[in-house]
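This document opens with one chain alone, in C-alpha cells, the form predicted together with its partner chain.
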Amino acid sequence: MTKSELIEALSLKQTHLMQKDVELAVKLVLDQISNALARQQRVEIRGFGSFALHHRPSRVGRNPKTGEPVHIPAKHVPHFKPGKEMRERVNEMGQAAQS
C-alpha cells in the first residue's frame, strides 16, 4: 500500500472528511512524527508501535573505489519497534496463512 492507497482507504472508511482534507491529515500525521524525530523526541502510538532514534558512532570508513579512508560523523537513525498488539497480529496471520 502506497501514500495515495492509504489515502482512498481512509476516504471510504469515513465519511465526514472530503478526500482532499484526508490527505492533508495524512500528511500532517506524518509531518508530526518527522518533526518529533527531528527534534529528538520518542513517538509512542500504543498497539502500533514506538519511533526512537539510535545513535550511530563515527567511524572511518572507506571509499569503495579508492579504499581510501574516509571519516564517517556521528549522527541518528531512526528506529521503529513494533508494539504488543502489532507483533501479535502480523505473527498470527503469517503463521495462518502459512498453514
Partner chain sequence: MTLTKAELADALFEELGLNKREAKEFVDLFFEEMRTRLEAGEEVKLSGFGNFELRTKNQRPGRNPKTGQEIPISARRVVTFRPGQKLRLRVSIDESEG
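Alright, leaving the form predicted together with its partner chain aside, put up the form predicted on its own.
Excluded here are partners and other molecules; the one chain stands alone.
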C-alpha cells in the first residue's frame, strides 16, 4: 500500500473528513516519526509497533564492478519492530489465507 492508497482508504472510511485533511494528517504523522528518529528518539505506537535507530559500524565493502575495497562509514538506520497485536493480526491473516 502506498501513501496515496492509504489516504484514499482512510478518506473512504472517514466520509465526514475532506481528503485534503486526511492527506495532511497522514503527512504530519509521518513527518513527526521522521523528525523524532532524526533527533535519535524512539517512537512507540501501542498495538502497532515501534520505530528506533540501529547503529551500523563502519566496514570495508567491495566495489562490485572492480572488486576494489571501499570504506563504508558508520551510520544509523531506521528499524521497525511490530507490536504484539500487529504480529498476531498478521499471523491470523496468513493462516486464514493458507486454509
